[in-house]
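One chain is shown next in structure tokens, namely the form predicted alone.
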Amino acid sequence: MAFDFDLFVIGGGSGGVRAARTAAATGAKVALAEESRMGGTCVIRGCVPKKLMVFASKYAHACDDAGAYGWSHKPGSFDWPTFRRKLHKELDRLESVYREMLGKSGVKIYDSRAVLDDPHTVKFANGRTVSARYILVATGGHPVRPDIPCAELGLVSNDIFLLEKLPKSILIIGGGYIACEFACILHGMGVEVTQYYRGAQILRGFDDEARGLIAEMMRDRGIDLHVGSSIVEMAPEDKRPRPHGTASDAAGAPDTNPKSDTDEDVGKPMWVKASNGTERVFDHVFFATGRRPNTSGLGLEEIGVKLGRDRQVIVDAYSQSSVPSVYAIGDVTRRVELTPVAIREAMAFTETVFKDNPTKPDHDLVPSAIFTQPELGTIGMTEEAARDDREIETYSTSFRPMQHAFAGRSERVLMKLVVCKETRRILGAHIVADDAGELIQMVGIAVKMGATKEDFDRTCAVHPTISEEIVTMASPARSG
């Protein structure tokens, strides 16, 4: 059977993006579609604007800073308008970096959103199809909002870049790396933030002392942090569920169940109240409660593809799913929601589709980075999950770095190694430092190489530097 495409990719963002530059460049003949902006999460609404806005949120410390070390300052109000028109201008620019190099690798665009109609046909928006011998789902995830009334007036990662002003007070509900970093941003850049986690501890999933010192700097900050709280309601603040019997409420029954009119709403200050009763009012309450696969209205399930739980794409260790002639990679997969690691799948599936080398994306010891300030770095085994495998030693330390000290910052940083007692192998690695990204890249290289403690012992340190406490720990921690 002819086709009009080797292989069709549904999806424009690094993955799918990737995956159709590999394959275009054996001879394939290439066409992808993507029914919003090109570079997808990470570019446009995720990693890229995210980490601009960290760097821009950081400056205000950087002042107070300036003087502790003699500089004569006067530091002013964060421009939102400003950094915003820049941010925007930047993505676009980078939407056309992604557009020119697909052009250039001779991939063929559809500006359209594209769904399965069966396993080897692709449907557009305007009804016309396309056949292809692969397809490749690449769709990415998308953040969800609670089940609650009101929810849709709440804000998600999505909405924050998009802002025409910047609130003065946000409730940001989750404990997850989206909230904390985002916690942590928009505290820096003059908003007052509070966060409630329903969990003990945010981070969950993340090493234990890690992210107590995490969440320990973030109060030090001024972020109002309480776990163990959740909304149980909100509604625009001139809606409230008012008393039996108060003046506004003149029928003389109490709203129960507040309704609101999303256009008439949008904006308004919004009343919240709290599991533990606390009832405030924010300008924004901005909802990190989780995100799901973009498979709703695809036509998987119609043509046989296998999805799991979380309506994610279920597949094997070559990414190919349930259909033989559909793969899927990226946070559609839920395996490892990083844009490095759907880049790595892109080439796997390049490399057993096009060239004929079988080859299975690496999901093991995969460095990360969360960026909260301070920002941790992690590779491997949490001590928690270490302990419960093996006997291990932990080594760890925690201080005051000599810039913050001097500066008269209560800022600590945290080096911790994870060691397996018989092997002496690094299982994790953890860092809580200004950073710490780019401290865990390094180190990730040796732990994925298998380095051992006496590897890391033998290192020379650098002098003087908060990393050089990595190679200096003698004497384990903790042992069990």
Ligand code: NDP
Given for the second form:
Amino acid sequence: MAFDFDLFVIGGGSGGVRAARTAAATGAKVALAEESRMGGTCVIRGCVPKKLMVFASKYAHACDDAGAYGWSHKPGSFDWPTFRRKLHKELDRLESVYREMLGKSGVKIYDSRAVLDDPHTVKFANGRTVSARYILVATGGHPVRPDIPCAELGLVSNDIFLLEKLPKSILIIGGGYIACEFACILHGMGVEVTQYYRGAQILRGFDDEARGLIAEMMRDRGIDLHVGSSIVEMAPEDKRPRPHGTASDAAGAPDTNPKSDTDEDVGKPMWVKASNGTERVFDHVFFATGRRPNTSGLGLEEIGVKLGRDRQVIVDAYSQSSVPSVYAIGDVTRRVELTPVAIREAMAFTETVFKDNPTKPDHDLVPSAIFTQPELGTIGMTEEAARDDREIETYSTSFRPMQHAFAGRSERVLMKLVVCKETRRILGAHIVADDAGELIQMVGIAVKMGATKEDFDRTCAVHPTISEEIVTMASPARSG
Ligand code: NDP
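Form predicted together with the named molecule structure, per the form predicted alone context:
Once more the chain from above appears, this time first in line as the rest of the complex follows.
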């Protein structure tokens, strides 16, 4: 059967674009549909603008430190509109680079929503259809709000980059990557940040010692972080429920379940009642309460593609779905929700399908960083997970780097290696420090190669640096 294309990619994010380009480079006839802006979450509303905001937010501290190092400077202030204008110009530039790259690779772009009509056909918003031998679903995910009245008046991460002005105060709900990164960013930009996390400690799933230090450093910097706290009610300040017996109650005003007329209420200060009973008003509430795969209304289940509990596309080790002509990569599959992983899944897909070289993407020992201030760089097992699994030794050191000590800053660094007692291999490395994201990339190579503690010990220190501590930890802090 003749198809219009060899491959049709739905979604122009990091994974989809890489798959389209690499498949086209094999001589395949490829098309890609994107309903929003080319570049997807990473480029347009995620990693890239977030990292630029991280850079912007760090200057407040850098200026303070400069004073401690003998520089005289006048106190300055951060101008969000100036930064925002430049930020969006940069995003426009990156989007056009993505389009150009696709064009040069010979990929046909459809600026439209595309859904599956049958296992070999996609349908555009205007009703037109095209056929393809293979369809790759790379539609990513979207932020979700909790199911409470007025939650639609809260912001999600997509909205932060579009704010007209920075709020004076913000309440961030959640304790994951996005919540903690934006707590630090917004605090650095001068916003009064309060954060409620429902669990006992932020950054669930990461190494306990590392998450403990990050929480402490965030509080030290002035972030009002509350653990074991959630939001139980919220409403625009002027529609907050009145206690029984007040004038408004007597007049029959509702006292529970506040509703909002969304348009009229957008941007109003929000009244919030927390699980600990406190009631406060914030300029904005920001829900960083997780993400879900973009699978709704795509026609997947209708053609037999199996979805999981979180409505993610279920795929095998080669990214093939339950319908043989349909593959899926990236966040829509909920394997490891990170851009570089989506890119690797894309390349493995092309090897498998277009180069006759079946290749499984490798999801083991993926290094990653959380861009809090200080950052957390991590690879492999946490101390807790490793100890449940086998006999380990833990090497750990926490200290005040000389740059901070000289500037009078209390901020500490953590270097930690989790070592298998039997094989001596490094099972996990965890670094809390400025630029820990940069450091873990390098450490990650050694860990991925199967380095032992003794390999680290044999490597001479680079002095004076923060990272020299990773090769000079002589005796275990804990063993067992
Ligand atoms: P996460 O899953 O990391 O965190 C979600 C947070 O929201 C958790 O703390 C969770 O609590 C909490 N939560 C969930 N539902 C509710 C609720 N109903 N009420 C209150 N709290 C709730 O999601 P993120 O949105 O932060 O990030 C999504 C993914 O994006 C990450 O997993 C990561 O893979 C990726 N990402 C990567 C970054 C990087 O590499 N630097 C940066 C940003 C995102 P609990 O822990 O109790 O479940």
